[in-house]
Structures are given as C-alpha cells and as structure tokens.
Amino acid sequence: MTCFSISTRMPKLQQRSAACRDFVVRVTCGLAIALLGQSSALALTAEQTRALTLGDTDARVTALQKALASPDAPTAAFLQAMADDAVKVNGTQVLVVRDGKATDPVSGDATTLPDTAEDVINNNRMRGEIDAALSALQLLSPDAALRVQAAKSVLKEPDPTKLAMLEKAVASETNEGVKKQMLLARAAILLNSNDADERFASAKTLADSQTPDTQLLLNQRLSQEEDKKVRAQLQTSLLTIQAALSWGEKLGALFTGISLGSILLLVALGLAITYGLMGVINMAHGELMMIGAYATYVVQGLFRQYLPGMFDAYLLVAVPASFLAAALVGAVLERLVLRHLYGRPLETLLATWGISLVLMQGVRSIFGAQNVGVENPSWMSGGVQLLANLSLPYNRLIIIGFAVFVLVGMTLLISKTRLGLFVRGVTQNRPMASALGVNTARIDTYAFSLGCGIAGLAGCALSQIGNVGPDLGQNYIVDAFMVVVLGGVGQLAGTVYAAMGLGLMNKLLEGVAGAVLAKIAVLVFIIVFIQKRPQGIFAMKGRSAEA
C-alpha cells in the first residue's frame, strides 16, 4: 500500500509556504512597530547596530540577544531590514538602504548612501537568529492569533534569551486564551531553570499542554533531572499527557484505516465490473487508472497556461475527463480485444497484460519515465485540527466523500436504470438476455467501458495524494484484486465491506507490528479465509459463477 507516497508537488508548497511566512513576519513586523512605537521610546543606538552588524558571528549574535531582551520600534524595523538584506556600513556607519535611499536606523533621518558602502552579509546561522527574533516580536503583535502562533513557537523550541520579552508579553496580555499559552511557553522555558521549584512548578504547568512536543521536553528534562521531587512532578504530567494523546492516536488510526479503505474501494470498484459481473482478469486495470491520472495531469496543464485565474475548479474538470479517457480506451479494447477471448479467463489474463505493458510504455514515450507532478487545488490543502496530535487532512476527507459519491452513483446505475438492468441480464444469463432482443455485444462494451471509466476515476484521486508516473497502477492492482475477491466476485457489498475491512485492519496492525509485518499479516489472513469460504464474503455470481 504506497498510496502515502511523497508527492512531487511539495517543493511548489514550501515556496508558497515560505513566501507566506515571509508575509506574516513583515505585517507582524509592522504592526508589532506601531505597538511598539505607542509605547516605547527610541532605545535603539549605533553602538548596537554596529554591534548587530559588524565582528563575528558569535559577537553579533550575542549583541542580538542583548536587543531582544529591551525590544522597540526601531530594533524590529532594523532587524527587518537586515532579515531583507536592506543594511550596509560604511566603516562604522551603519546604513539601511531601500530603494536607493538610505535612512539612519536610529534616528530614520535620511542620509547620503557613500559609493565605499558595502553590504552587510548574514550567514545561515546569523539569518535563522533574526528569523527567529522576528517570530518572538509576533509576542507583541496586536492579532491575537499571530500572538499564539508565536507562543506555541517558543513553547515547541524554549530559548531562554526570549524570557524577557515573553515576561513583557504576559505582562501587558488581557486575552486569557492567550495568556494560558504564553504561560505554557514561559512554563517550557523555565523548565530547564537552575532553581528546582521553577522546574518543579513548569512541569505541573505544562501537564496542560497535552501536545507531542510537549511531552518531548518532559522527556528529555527526565532523563537529565536529578531532584526527587521534580523527577516525580515531571513523571506524573508526563502519564497525563500520554493519556490524553493516546485519543488522538487510536482516533489517527481509525481515521488513516477508513481513508485507506476508500482508496482501495475505488481501486476496486471498476474491478467488481470487468473482473466481478463480466469475468474479465483485467491485468490492465491499473493503467487505466493510471491514464486517469494522466487525464487530470492534462488538465491541469491546460487550466494553468490558458485560465490560470481558474486553476482551483481544474479538478472539477479533470473528474469527468479522466472518467471519459479511460472508459474510451477500455472501449476500443473491448472491440478489439476482449470481445473474442469471453469465457476463455487465462487467455484475458495474458492478453490484458500485454495490453498494461503497451499502455505503460505508451505513456512514457508521450510524458518520460519521471514522475509527473498534480496539484491539489487551493481548497484541498490543509486540514482540520481536532485534537493536539490529530489532524485530518482535507483532501483525504474529500477522496473518502468522493469514495462514497462514486459508490453510490455505481449502485444506482446498476440497480435502478435500463443500462444496469441489461447488463445484470447479460452478466447473469447472456443466451436468455440474447434470446429477448438484447444486444448483447453493445452491453459488453458498455459496462467494460464502465468499469475502465471508474478505474479512471480512481487514478483521478490518486493523483492527489500520491505520485503520477507509469507505474502507478502496478502499486494497486493486486490490492484491487485481493478486495474483489474476499467480498466475493460481482458483489458490490462485499467489495465495499472487504475495501474497509483490509484498510483498517492494516492500519490497525501497523500501529502494533510495524507495515511490513501488517501487510504480511493480512496476507495470510486472506489466504486463510479464501481457504475456508472460497466464494468469499458474499457467494459468487455472473458469468464466472456460470464458468
């Protein structure tokens, strides 16, 4: 089961996702300098912009956490500019530059840019201190929400140089929501204090943060405490978070078991078809959904260079072309293939594999052997945060809701229109069917078009959680196979009950032995149950019951 598989897509995200930051800090910046500047009076001086500018590393970092013990408007205006590389000294002269113009960093008067002046040059380690002093102002920010964001920042990496101005925060907090995460965050940094009473109170304190990183820093002051009294106190917050966690964790594994059980009913529902009801073994199943894939890569090629103000509906788009791509080729390989192999199963078997390794090769030759990236539109990103260590991921949450759409609509069409009428007829008993006028021939390449149209669709999700290349398909067609056959061949119910039940039980396995171990485990269990009910959880009907 690689339907986690890391996506190509992601450098993409953490550009947007930096870009992002990158915003946040610059209003936090500004509205944490008009705050500041209602409150403070100018403290910045030359000596310490020389001092956060010039020398070496560890002077200007020093010099640094000097500044953001007694923070003010021109300090974060001036570590901003340093965060922009917008500084640079002429001897000891110390200059911001933007737009050509230079302005005195103390005062804000602006001066002469010198031809001599030279540009200051942060290295990673300077660059990574001024990002995070610029994420501590966001203590002071007047957005009650930025102002959490950062507590929780300082709560996850405790630095004691931050103390003072997160004293002076909790100082001037009226909000209590955000007061309590503060104190959470002063709690974490005081947990490794030298005075015991302070590491005793922080680890009662923190016994109300029950998040994973949390219980990290109680792990690891554990294994460094020496005090009784303290070890007990860390000891006991340390059983109240695990208890509160362990929720989250069982609640996880349901969650990931269903989510991976409606992948693999989408999988398998084109299967129930062509393999289920007409006895096809569709050994091609997986490229299908791998030219549905492929469908929606297309189309969201086209929505970026000809509507790119429309690129989040792509995906509305891409769910019925990918349907349509892949039922059209099933079509034409019903009429030209399939239709002379019926009630011959091992000679489809061979056939349809040949047809899956010129399918494969075909869509390298058009798109290359690397993996292609999809993007999930701007509504699918992100997720819901119900508990500290669980969130449920939005798209996961749509592919299970799509999952449910496309099984119903299935059911439906099989059970309630003319078309499912005549091709439970066929299915079940072709000469009768024949005998009364049907044509026979016409409801085989519709329904074998049906289940490659819903193999599309499958390859339609599956691109948005996983990687599009030419293998995709060889990563899900045993599963398919495995599912149709323990809820029993041409029973959608038992598709449905057999999907769910491997996924949760992987899942669930997973948390206990580890993947590897899982996938073996519920290997043997199918082996073990075909071997008790080969008919599988529902008995078999359609042509192989015929057969």
Given for the second form:
Amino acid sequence: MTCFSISTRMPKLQQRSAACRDFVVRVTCGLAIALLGQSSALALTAEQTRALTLGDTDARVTALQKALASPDAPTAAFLQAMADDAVKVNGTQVLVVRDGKATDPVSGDATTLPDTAEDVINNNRMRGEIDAALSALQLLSPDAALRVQAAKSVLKEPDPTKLAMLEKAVASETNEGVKKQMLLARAAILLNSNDADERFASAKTLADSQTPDTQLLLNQRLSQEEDKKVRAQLQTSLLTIQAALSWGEKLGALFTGISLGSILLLVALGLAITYGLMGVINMAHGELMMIGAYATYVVQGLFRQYLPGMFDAYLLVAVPASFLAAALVGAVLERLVLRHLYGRPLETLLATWGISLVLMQGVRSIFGAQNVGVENPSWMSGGVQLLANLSLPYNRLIIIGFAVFVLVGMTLLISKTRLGLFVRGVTQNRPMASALGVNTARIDTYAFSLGCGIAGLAGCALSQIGNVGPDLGQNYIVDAFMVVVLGGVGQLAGTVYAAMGLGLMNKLLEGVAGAVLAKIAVLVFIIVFIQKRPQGIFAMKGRSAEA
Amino acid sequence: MTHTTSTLQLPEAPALLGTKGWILFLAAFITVCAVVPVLNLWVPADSVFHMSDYAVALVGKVMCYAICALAIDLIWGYTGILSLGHGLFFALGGYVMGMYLMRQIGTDGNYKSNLPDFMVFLDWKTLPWHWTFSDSFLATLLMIVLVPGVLAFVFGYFAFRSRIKGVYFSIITQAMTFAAMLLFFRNETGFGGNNGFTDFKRILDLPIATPAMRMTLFVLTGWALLMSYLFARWLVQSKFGRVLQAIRDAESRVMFSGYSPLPYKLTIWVISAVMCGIAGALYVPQVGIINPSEMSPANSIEMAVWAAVGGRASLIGPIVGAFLVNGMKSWLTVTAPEFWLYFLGALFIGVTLYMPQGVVGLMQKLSAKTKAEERV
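How about the form predicted together with the partner chain, since we already have the form predicted on its own?
Full complex below, order starting with the chain above.
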C-alpha cells in the first residue's frame, strides 16, 4: 500500500526543478550536520553502499530498511544522492558523482571517475522506498517544521520499518509540540502491533489527533480488531474524533458556501447594473470577465518581466487594470452596438451573444486556445488553520473581502454620487431626465461600462482561484443570470441574498448529493421559485419593467 | 371561450400555398426523393454531377436543423416566445433514437455483451428501468414524440400559467437545458455520460452504414422537413395561428377579448418541442453519434440565430437561414477554422442591427423596391 501510493508520486519527483533539488540538498546537508552530532558510533560502510546499489530490488529494499534502523549523516547524504540519480558503480566500487566530480560516499574523499562507471538504475519501487526513507529521515532534521511534517506523513502512512527511527527521534526530541506529533505517529504504527496492550495505549493516544486520517486509521483497525478491550477503546476514540470533526465539517461547508456565494456575487454584480438597471441582456458578460482575467494575466507578465522584485504587488495594479480594460471594451460595445437595441431585450440577447463569440475567438487568436497560468502572489497562499480539519485559505478569504469591497463601492457609487443619481434618474424616467438636462446617451455609456468594469473585477478575482482561458466566461454566465433573476431585477439587495443563498445551498447540498446533482437541484429550485415569484425575491423596477 | 358562440362571419381561410408555392414545393419534393438519390447512387463517382456521401450527409444533417429552425420560428417568430431550450428537445429525441440504436447493436459490441458497451464498462448487470422498451422500434417512435412533448408540456404549463415571459422565459429555458446537460454528463444516469451513444450498427435489423440506408434516411428527413413546412404553414394560417400572432403582438388585448393565452401558448410550445425531437431522432442515425454537448446552451442559441438570419415569422426564412448558416459553417470550418466564430458573431450582431427581418425580409424589401420602380 505504502509502496504503491508513493510510486504514483514518482513522475512528479523526476520532474523536480533544479531549484527544488538544491533545496532538498541543502536540507539534507543540514540534516547531515544534525545527525553527526547525535551518532558517531555507526557509519556508512562500503558494504552497505554496495548492498544499496547492487543486486535485485528486494535485496536493496531490505538493505535500505536496515540502514534506516541506524541512520547517520553519510547514509542520509548517500540516499539523497541516490534519489538525485547521482550514484554510479564501477564493478564493486560505489561513487557519488555531482557536477562531474566523483567522491567516495564512505570517506567523502574525491576520487577519479573511471570511464567504465555505470549509472545505478532505480526502478519506481526503489525510488518510492528511497523517497519514503528520505522523508522519514527528516524526523531528525534540525528544522522543527520539517520534523512535524515528517511525523505527520508517518501518521498518514504508518510503516513499521520506520519505528526504530521514530523511537530515536522521540528520545532526542526537546520541543514538546513536535514530540507530541511524533508520539502520535508512533501510536499510529503501534496500533497494528501484536501486543494488545500496546494497541490499547495507541488507540487512547490517537484520540488526541483529531484528523480525518486518524479516523480512517482507527476505522481500519476496528474492522480487524478482536480484543474486546481494545475494541471498546477504539470506539471511544472514534467518537471523540467524530465529535471534533463534525464541527469542522459544518463550519467548512458554511465557509465554502459563503466563498462560493461571494464569487457568485462578484459575477452577478455587473449584471445587476447592465441587466437590472438598463434592461440589456448582456450575454457577453462572461467574456468581459474573461477580459478582466486576461488583463490580470498581462499585468502579471509585465511585472515578471520588468519588476520581478515587486511581483507580489502585481495584483494591486491588476485590479484597476482589469476594471479599465473591461470598462473600455464595454464603452465601445455600447456605442457601436447596444445603443441601437435599447428596449428590445431579446435582440440584445442575440447581439451580445455574437459579441461574446467574437471576444472569445479574439482572445484565442491573441493568447492561444490553452489556459494561461495566473499565479497567486505569495501573500495569498496558505491559510488560517482553525480546527484540525478546517483551514480557511487566504485567497478565499481575500475574495470574500474583495466582494464586500466591490459591493460597498458600487452601492455608494449608485446611491451617493452624482453619476449614480443620473443613472437612477435615466433608468427610471428617461424623457424626464433628458428634459432636466441630463445627457442620457452619455449616462447610458457610463452605466454600461460600469457594469462591464465590475465584470472585469470579477474576472480578476476568478483568475486567483480558477483557470484562466477563453471558456472562462461560458462557465459562469448561466450562474450569473440565475442570481440576477432570482434576486429580482434591479435590486442590489436581492442580488446579494440570491448569491449568498445559492452559494450556501449549492455547497450544503453538495455534501449530501455530490457536486453535479447539487447544481441540478439548485437550477430546478430556481425554476420552481421563479414560478412562484416571477419577479424574483424583490419586485423589479426600472427600464425593463414592461419587458 | 367566446369564439364558439361568435356570430361574426370570418373571412375564408387563405389557400395553403399559391400556384407558385406548390410548384416550388413539388420541385423540392422531387429533388429530395429523386434527384439526390440518383446523383448519389447511380451517377458514377468521377462524374461532375455525382453527389458525394459527404454532401448527402451534410444536407441531411442541415435538413434536420431546418426542422428545428422551423420549430423555433413557430414559437418565436409567430408567438413571440424566445426559447433557449430547444437544443434539449432536439437532444432528447436524439437520445431516444440512440437508445434504440444501441440496443440494435446486440452482442456485436466490443464486450460481446447484450448490454451496451458503456454499461459493461461501468460493471452494470442489467438494463436500467428507463431502457425497458428501447428494443422496440414502435415504442421508440412513440417515445420520440412523448419524451420531448411531455417535458415541454409540464415545463410550459407551469411557466405559462405563472405568466413568465420574455427574457425570463428565455433564461429559465436555458437553465433547464443546462441542468439537463449536467445530468446527461453523469455516468450513472445511464446515457453513456460524456461519450454518449455511438458505434451504431443496425436499424430495423438492417445495416446502418450502407448507401441505400443512408439514402433512405435522407429521403425520410427531406419528407419530414417538407411535411413540417406544410403543417406549420397550415397552422399559422388557421385561426389558431392568428390567435398566436395576436398574443405575440398584444397579449393583454387578447386576454381582454376573452381568450386565455395559456392553452394557445402551451399547444404551440409542445408542437414546437415535438418537431425538434423528431428532428433529433432523424439526425442521430445520419450523424452516428449523440452526446450531451448537443444540449449545451450555445447550441440552442445557434438555433435561434438560424431563424433570425433567415427571417422570423416567414416559415421559409428559418429553412433558408439554417441552410445558409450551416453551409457557411461547414465551408469555413474547413477553409479557415479560426475565422468561423468571428463570422458567426458578426452574423448575430449584423442581423439584429441591420436585418431585423432576416434574409427573406431583405429580399422582399428589394423586390418591392424594384416593383415600385417598374411602376414608375
């Protein structure tokens, strides 16, 4: 089992970049220093290196496990060399070759590299074993974070061959937190021990580790356990863990629901203006989001090229850039096409669908049909760990904040500014606004480009959590319309309720019925809801009232 | 309803087609039933007059699309309801046919099993319930009409009863199609998931890939299109059709005159859906594949564009539109594939902006102009 799961990871390992390998080498060197201080009695022997490199895989794996039982610095360095394919053999002489220079792994002295030296071939199984061994060796790393990580990975895949090293690590551990993790890992291994008392103690200890992994381990053991006392303890521990996990699950579903809701809100806010206020069925709304996402991609590229030192700040520039890019396209579209179609919603639907096709193909011609890569700035990676099984990723939190920011900004713009006043005036009574000296044609352009600019902002946000490609808009357009229709056309508050409601409903149902069925259920719900309240949550006002 | 007790003398119904119309109709009929088969089957392949199998398949396919465009025209052009869900009815008809064709494969599939290959692949032991009658051709014919018809009836009944109209209706029909697409993409729904149905071998126990069978399907499609046209023409010229047009132009006045729009809208909606289903059922054996991408919202919108390009509310327009757009499509996707979406997009924009009556409307305008000039 262990072997299989690791060997599936292997291709990734082989693709590791040079930078990443440097890091690993550095870690191993640090590890080597740490180990040197701990054990000097044992050392890598020439015989061991031969056993590790020559012969059939079974024998080599056995040698590897033996070497792990008494690990030391040269062994770790040698294993790293094996993982990096830097080991050659010449007859029975084993050499480490890095950057064209050969060294003897036992003495560490430089030697000459004979022409007859051959590469050591590591098959997938061997690679998997070496990888696992190296990660276990991190239990002795000087870096506490790495030690915790190593202990956690042992807990995930408890392997009895690592017990000896784990005991050694526990004995020398001084950091209480790390030690606790290691004891949990040890318990995970001993959970399958032959001694019932040890199993009992392990089951008791593991109740403290409230993760889904532990739950799985305990369940597996429970299905095989025959000893009554141990069984009882396993069940008690499981109940403790379940109680702790259920909270995390509930809060997790709530959080992902709110997160999805905030994305829907961003996606629908622009539509709330173009469709809700102006009565334009903008089927190109998704493509304007796509333009925002591509603008973010371009800004990111410029920063990488010219300001690599300030790369993390690119998003701050990308936000206004995506707004402006989409707003500009929107203004052009309004002047060229939509202007002629006001009051004919079905025609705007067709024309904007045509626009969406052109924009999509345009992006394909410029950037290619493949998805492009948009990277999160470093301050957006990671997250807050609230419970054992509940962590809130920063990028989701930031998007929720961003949605609130856009919503507040838009509300203020519509309700407090002169432009907002004009927009409301024109949508409510065009001839009257015109008679009072408002340039209604210009307000139309402003309002439409405002809606488009907000779509661009949504695209900028989406680029941080999903794929950016020519199809980006198509994936969201149905959702966006659903939110606006459900919320009630022309009502910001309705849009907010609808987005949050749909987001939460989708995620809560997903836990019960799976992603696709949840989505279908939500769509069916909307259809039924519209039957009952054809005007959405709130009744509509504005230009499209008679449509 | 008041019209039963009305004492008003109604003017005599206009003729179904004029003399010129009947001549054109007959010409089309002869082309479909005689000219194309002769050109394809009996004219030698190296002759200039030979019609290739590819061309026949293409025309056959477009004739199916033309039936859809006609159906859209009935509901959109004559009743003023834009449906973005006709792709679903089309696909449902296709799926019903596809199920029958899958059963016809019998044990000749890759796994030599009685079950369709994808079910063997999913390790299913028996047919799911909704496949029960799929081995009977008669039941299949019935279901081609019933499945889209019943769905349209249920959906339409609720939608029209709560007086959903205009854009709202368009958008929820799109949501319906979208939901169905997601459902059909699932493997456990029992419709082959992503891949849908393909690899058909027989129809009515006859091999499906022979030239004769291909021609039979072609002629059948041609008949279906011509009959749909006549039927639609009869429908819109009848009193029923005139009520529909009244609903399109001023629904509230129709209601004040004592008519309830619900049964009218519902009837035409169901008829339109069934026509699309029949088109789908004819389409699948000719193309040899049906999968959920037929239900993508884009497909339904494209159907509306065929009708708009040809000219709404003219019946012949949508047919012309379907041939025009799809002809362009098959030409452009071969010669300049990256150009196709630009073209289609420009077509959408151009037609809505400059040709609200479509190609047919433009022709009528032009001929009216020349006539007026002749008179001067």
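Please read all numbers here as calculations on a predicted model, not as lab measurements. Numbering follows the first chain given and starts at 1. The term rigid core refers to the maximal set of C-alpha atoms that superpose within 1.5 Å between the two forms.
- A movement of the C-alpha atom of Y275 falling short of 2 angstroms is seen between the two forms when the two forms are aligned on their rigid core.
- Taking 2 Å as the criterion, P105 counts as shifted between the two forms: its C-alpha moves by at least this amount when the rigid core is aligned.
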